[in-house]
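Here you get one chain, nothing else, as structure tokens; it is the form predicted alone.
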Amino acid sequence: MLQARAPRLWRRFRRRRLGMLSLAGLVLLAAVAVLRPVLASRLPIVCRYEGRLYFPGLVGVLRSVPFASAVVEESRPFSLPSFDVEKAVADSSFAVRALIPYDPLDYSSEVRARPSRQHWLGTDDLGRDVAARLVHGTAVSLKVGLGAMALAGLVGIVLGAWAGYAGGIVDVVVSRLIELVMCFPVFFLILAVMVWVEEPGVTHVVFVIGLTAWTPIARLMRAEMLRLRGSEFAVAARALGAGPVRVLVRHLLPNAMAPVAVTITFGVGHAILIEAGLSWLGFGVPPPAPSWGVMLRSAYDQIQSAPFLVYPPCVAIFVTVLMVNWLGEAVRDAADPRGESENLVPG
């Protein structure tokens, strides 16, 4: 029935044209993330260096992938802390360089520069390109979304499946666990947590979004569950004989996903502006790591003598997360039974 129903819901999809700009545009800034090695680095992508060819840049790009990263050796020399780059490829016959060629934490002289052609976006404090922050930010802020979505996602599906599906005293726990969780203010509850972490970094901040974030998902695959299960298609699935787990992975949570998806994508953008907010009080991404909550909070600090530091980040977040909320209600729009007929054309 999943299959059946994937192909009236893409056509449903594309026919919202805000939605389709918003995946194009989210695609764009995961991009950005994995290719932010050629794109912002002082690495070259290709350079000819004592004869040889090498591909720092493309190695960078390799690495950053979770699955390619352990079969990937280092480009050394270019990867060696103490090789000297700069000179490396001014005495190179060939090199391509990235189209930022700084480091998001290379420091320099210039400080609080404005934007001009060497520095696109201008520096910060620390002389660091605000251009090049910006761009490897991206990767932080997709990482914690996607992440703590997923990781809330798997929590709040199997504890609410299980709980829908099964009734009895299992629904009555799981539900009381969620009257629980619901109690606490959620951002509060992540300050709280967070402040016992000594060091925290992106996984952190993913794992403690992620853990409290469940609640909602699981509420909605709850009330799917009591819906689904007892109509005609489970009820003829159990006569021929399907187990339960057969029944449940099969047939009602196939049918159930579709709501709890426009969920976690609403749920993307929250994760992102919550990751901000904690950057913004210093419990998220510690620095100098280049998170736009991070470049938000270091940009406020300066806004007196380098107003033009603001803009780059309240920018990114305000656009990424808008996009997510775009797809969220283009994906809800398309999801509903009850929306318009596929004959009738969008206004």
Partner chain sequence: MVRYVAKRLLLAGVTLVGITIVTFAVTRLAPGDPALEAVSRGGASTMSAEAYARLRTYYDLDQPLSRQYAAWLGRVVRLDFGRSFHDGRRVTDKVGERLPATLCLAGGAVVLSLAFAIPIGLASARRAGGVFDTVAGGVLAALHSVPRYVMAMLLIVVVGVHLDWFSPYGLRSDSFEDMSYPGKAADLVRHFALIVFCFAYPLIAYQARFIRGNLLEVLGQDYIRTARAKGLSERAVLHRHAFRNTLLPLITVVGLLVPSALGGSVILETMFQWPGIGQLLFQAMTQRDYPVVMALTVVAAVVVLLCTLLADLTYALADPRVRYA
Second form
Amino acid sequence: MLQARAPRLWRRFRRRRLGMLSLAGLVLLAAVAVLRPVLASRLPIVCRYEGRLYFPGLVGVLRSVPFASAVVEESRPFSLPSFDVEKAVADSSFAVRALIPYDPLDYSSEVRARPSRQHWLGTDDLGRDVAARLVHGTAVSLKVGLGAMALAGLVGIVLGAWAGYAGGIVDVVVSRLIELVMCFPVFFLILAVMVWVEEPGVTHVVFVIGLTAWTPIARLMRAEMLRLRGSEFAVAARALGAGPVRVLVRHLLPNAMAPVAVTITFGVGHAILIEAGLSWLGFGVPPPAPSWGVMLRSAYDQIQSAPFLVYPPCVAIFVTVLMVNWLGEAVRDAADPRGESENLVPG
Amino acid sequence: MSPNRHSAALAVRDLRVEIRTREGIVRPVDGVSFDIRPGRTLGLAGESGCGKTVSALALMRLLPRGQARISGGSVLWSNGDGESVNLATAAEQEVRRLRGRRLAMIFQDPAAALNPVFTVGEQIAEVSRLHLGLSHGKAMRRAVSLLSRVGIADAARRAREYPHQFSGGMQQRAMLAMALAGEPGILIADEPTTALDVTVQAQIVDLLRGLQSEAGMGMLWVTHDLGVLAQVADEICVMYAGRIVERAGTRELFANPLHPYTQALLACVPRLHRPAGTGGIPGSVPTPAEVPPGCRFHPRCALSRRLAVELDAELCVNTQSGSVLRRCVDEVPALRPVGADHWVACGEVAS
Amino acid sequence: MVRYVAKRLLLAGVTLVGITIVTFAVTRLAPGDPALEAVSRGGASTMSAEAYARLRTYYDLDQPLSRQYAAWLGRVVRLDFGRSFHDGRRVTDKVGERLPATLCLAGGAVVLSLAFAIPIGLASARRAGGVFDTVAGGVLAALHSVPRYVMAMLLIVVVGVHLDWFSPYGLRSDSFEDMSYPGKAADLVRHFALIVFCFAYPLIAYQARFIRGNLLEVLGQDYIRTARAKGLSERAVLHRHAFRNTLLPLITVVGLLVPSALGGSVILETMFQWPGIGQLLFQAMTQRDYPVVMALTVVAAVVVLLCTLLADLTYALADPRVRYA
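Return one more block: the form predicted together with its partner chain, after the form predicted alone shown previously.
First the chain shown before, then all remaining chains and molecules of the complex.
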């Protein structure tokens, strides 16, 4: 059923220009996040040093793949803190530097420099290159956005499907739980939980956002299940002797996935916003990390002396969220044929 | 009360309606003419989809904006006093002045036609306030008296209720009270009894007949139900695929139906001494997008097919739906008089 | 109707109990002893041995969990949330003095957004697909995608730095006392306008789109045709007959927008240094002032619960179909 559905969805989606544009933009953003060690790093991508070729940037990309750090070794001596990269590159006969040859955490004496050829977007109060931080912040945002919504999607789909399909006491309990969690304004609940976290990191943020963002998904899933439970194909599947789990997983879930996918897509944008907000407040990703929210905070703190710092994180957050929203809208329009008939003239 | 109320009339000539669809422009009403005379009831009959409701809406200029429009012909309203307005071309403001005041309309589904968030009384009073300039209090009192006039008991209390608290029959009575509120000379009733129970239907039919003779309104009664028209109509137009195929006095039409379509329709009406024809008319009304050439009824016409069997092959032509007369495909039959007060649009019958 | 209200109230009661349990659980199930946590983390400077003792008594830490919850709930019902770790003042007082500023914001935002959204929605629906509809729809969709705090930052930079009109922070300017009365009024208005706008613009976008969509749906109904058949002008049809039917769902939507507005208040109030409960939450968080954090969480959840409940009940009261069901 899912096999028959996905290509049709894709065909309809492909016709939506804004949706395709957003998808392309987000893929590009993901590429930036993955390739950040060759985009913004003080380590060169390729460098001939003492007669040998080194690939510190590429190694960095490889090592950022989950679990790969156990297999791929660090590129010594470039990775050593005491190693003078600038000197090595200067001495080298052959070196390709990263597009933005700065690390997001590297301090310099060039504090609050206006945008220039050296620092495209300027430097912040500690002399860190804003462009480099922006590139690395992409990874934080996408990690939180995708991670949190993967978690929320899992919780929401399981609880919602269970409640809608099983009904009875399960439904009552889950429905109450959904309403209960929805009563807490997002930041209040998250902050109330974060206040107990000793040293918040990306993982904490992912978990806290994920565990508060599942309610709309669960509610939608439950409604879809209630709708589909009595549908003819579900009854037919049961009549053919399919067990409840099989009916649920093989027949009902695939049919309910399209609207849920739309909600999850919008949720990614929401999670990115919450992360930046939390980090701005100082309860998300902790400060030295290059989160867009942290950057926004440091811009806020020196808005008088360096107002130009405000724009990069603002634009990054806005554009990312806008693309996610456009993508969500396009998926929604593609998934919901009723949206098409809305403009149709009745005969 | 307007002195000339009893002489308002509506003359419809060659009315055409266009609807824009994705497939292109279609004409659900394509050259329809009839007259609504003072104090008389004209029945407009036909299967669903034949364009009779679109015609009725067009008379009131109530076609959905931006989708359908009157593309030709005239709808001449006159009050017998020398005042006349062509509703097909008049300015929107002019049409609004007449709507609800000189021409009123009631609809098929009264439950949907009443606004759920206003009381029935408010909705009726709105008309008197708008057209007769009554104050709120006076209009409400008038609404109550109108409600009792259409046979609603305890009207003062009922006027303060909301539409969903009314039964279907009472909702249609309320619609009627609303239509009467402007003291119109002409009433257009679009399938006024279709959505109602059979027993309630009879009550509404009686009520409408009584009110009409009392007020002397000219009336257009649109329905697919020839049985109802036998009771109420003075004259009947039978519509098929956007055109009138037969027009005659009620008695004449039932006694002497000439068009094969009318005959087929009448065969479907159950009568006491004869069971209803089985299976109705074979085939279905063509959608406006796919009207056949020539006589629009020819693919379903029993007469044409029978004659095709009897007559020479050279007079016939083979179509998707079998062998029919060539002239039925080639010629568009016009509505021609065949007797006193009887017109028919069929080449074979007329000749 | 009575049954519906009773059922709704009962469900709200269940949720209310749930809110207290969740809040209590967040406090108590967090790793460690909240009193000790507070001492070790709040920093010795702010946390005396006396405060620690007070905290232990407040949480009845030597009692079993159920008893602790019961005792805590008993105090919460009497609006006793204990004392602030930070300055020892009663939490209820601290929250109470911050509420009006936030309520002003929320109320102002709702009024402002409706004042814009209703005319825009009506005008868009009147000529759907027309020039106004297209332009307004595009602008609002773009606005809707700008996160509130991004907009706030941009406004602060533009108004406070680039244009240098006034310092956009707080309720009023520092020189407020020296101003003339009209000057004071203008000062209050422009401080209020800035933050209220940040609260309101996504609401405007959302509500206008909602009203437009709803109106278009209503305009296709049979009773709109009836209203036209009466001879009413298009204006009367739209404003009286169609809009009245849109009003009901709109009430619900406004009620449901409260959580997002409250949630947004934390960052916005902190950014604009607006002395509301959002800013208080931020301050309490930085000071690890748990009693205040917990009190605010309960209060916020209860406010949201009440708003949803009110939205539901008003809907029921306003809709004759529900009222007489």
